[in-house]
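A single chain comes next, written as structure tokens; it is the form predicted on its own.
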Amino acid sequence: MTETFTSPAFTPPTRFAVPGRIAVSEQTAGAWQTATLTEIRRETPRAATFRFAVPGWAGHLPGQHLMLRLTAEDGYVAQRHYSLASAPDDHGHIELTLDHVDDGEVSGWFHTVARTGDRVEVRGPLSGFFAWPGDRPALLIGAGSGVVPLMSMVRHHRARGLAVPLRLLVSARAPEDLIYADEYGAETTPLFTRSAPEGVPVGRLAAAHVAPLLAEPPPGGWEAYVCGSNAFAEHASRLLVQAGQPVERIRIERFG
């Protein structure tokens, strides 16, 4: 997911030097742990998934995030919050999917410098507000890299073979910008805002897209999860309320 706050201008060195490994006994949600980069997968021209080995990772709920820390050779430290893309059952490993943000010091390092074997520090999981434990029907709406925490929910749903209903609407500028394009199934409705395959309408998220998602609600109704930019989150949540979704059952995570 994209970086969630800004920091002073910074030019990353050739490599970040991370302090020594942390003892397993200290590896809790409140302690920093060493994460070793094991794989880089290209998702779109501007987004990639980075897989890490974290032997002492305590696990997480779909929708949670972590804090990531890089330390430069001169001692400068950069920290960012990133959503977890991996399902909780991926023991000892976590995945982050990062946009290459213009002038982003951390995302820039990952996309231009990072190599397998590099080490970073992570702390988490953090926040339970946006987490989905898999025990209630989930209606997921995301745009761009806002789909990252939602994909953790989809992967969890599939890995556990959950019977609880789940629906995902994901918005992207064009098919080539659709993160995780090869993973979507019948639960997913893609929406393209600038260009689309022949015969597929192009347009911004509208009431006509939201209404079918809320049709024939399951027993107990939907718990809605919305993730994207500030503008998208406000727009999507407003459409949900207009379509009848109770406002107290809409969870929003914003980035920017």
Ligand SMILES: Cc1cc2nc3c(=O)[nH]c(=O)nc-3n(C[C@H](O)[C@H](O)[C@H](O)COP(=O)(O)OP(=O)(O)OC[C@H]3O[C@@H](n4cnc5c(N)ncnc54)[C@H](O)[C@@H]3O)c2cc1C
Second form
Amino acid sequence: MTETFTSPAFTPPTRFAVPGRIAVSEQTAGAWQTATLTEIRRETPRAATFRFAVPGWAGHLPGQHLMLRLTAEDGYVAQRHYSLASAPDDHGHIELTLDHVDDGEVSGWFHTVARTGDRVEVRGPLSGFFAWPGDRPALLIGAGSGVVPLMSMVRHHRARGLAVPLRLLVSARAPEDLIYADEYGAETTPLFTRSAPEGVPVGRLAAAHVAPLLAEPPPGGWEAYVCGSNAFAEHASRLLVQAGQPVERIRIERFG
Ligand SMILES: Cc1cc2nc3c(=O)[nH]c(=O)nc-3n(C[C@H](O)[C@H](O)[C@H](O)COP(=O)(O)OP(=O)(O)OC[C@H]3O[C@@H](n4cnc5c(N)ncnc54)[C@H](O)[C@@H]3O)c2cc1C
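Moving on from the form predicted on its own, please list the structure of the form predicted in complex with the named molecule.
Following is the full complex, with the preceding chain placed first.
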């Protein structure tokens, strides 16, 4: 069955910027599932977390992502990848955290039109390469919304009370841009590139942040997970290699 909402014809990018609803097309058996938006939480001026009920969600590993699909009345479809922010144990629910990209079709719809009760479609989880099962020491490095899959790992680590070492270096422009600011603990070092709280230096990720962690690796060594823009991923992985991290133990997720 195809359910049509009262959304006017959908012409990007404004089609998501009108106070209408998106059509939810027929589920593809075993693949696309309906996700009902149950909560919207603001994280920063440009990022918000969207919580969905997905009763048939099969579970995921921290670090995995999904494909999200919006379908308009006229059949126009927009699909985007989003990392799962929530820990795997959040049965029947998943959370995504989206940056509001300027003129972004899908992120713009979520930030300006979506409200609780709306339904979208999701397919996943996808990609095992960036997944962290919680079985090995993890060195996580993210920038901006690149922290989203890494936060799933941090939440999993906490929820399960894992003893395996986990460290997070997270870079943001300013304290007000730091996603999940209230959730970080001793495992996290936040870095600020434009302005920082008093007493905290301003600067980008540097060898001085990475080298000490690699100078004294935990037994078995670190598995490094890097997530962010192309430029950030290149920069961070270069620093890791220079500090002695084996290339084959650096996993990179690029948001484009
Ligand atoms: C594996 C994977 C996981 C991802 N996880 C997340 C996530 O957890 N949270 C999240 O916010 N995004 C995530 N993204 C990015 C996401 O898929 C979309 O690209 C993003 O939401 C923009 O889509 P849009 O429809 O709003 O913008 P579009 O309509 O596609 O683009 C609008 C304009 O913005 C530019 N643009 C597109 N994407 C970006 C970007 N990421 N940053 C800056 N400019 C951009 C385009 O060049 C274009 O000019 C992920 C991407 C991948 C590949």
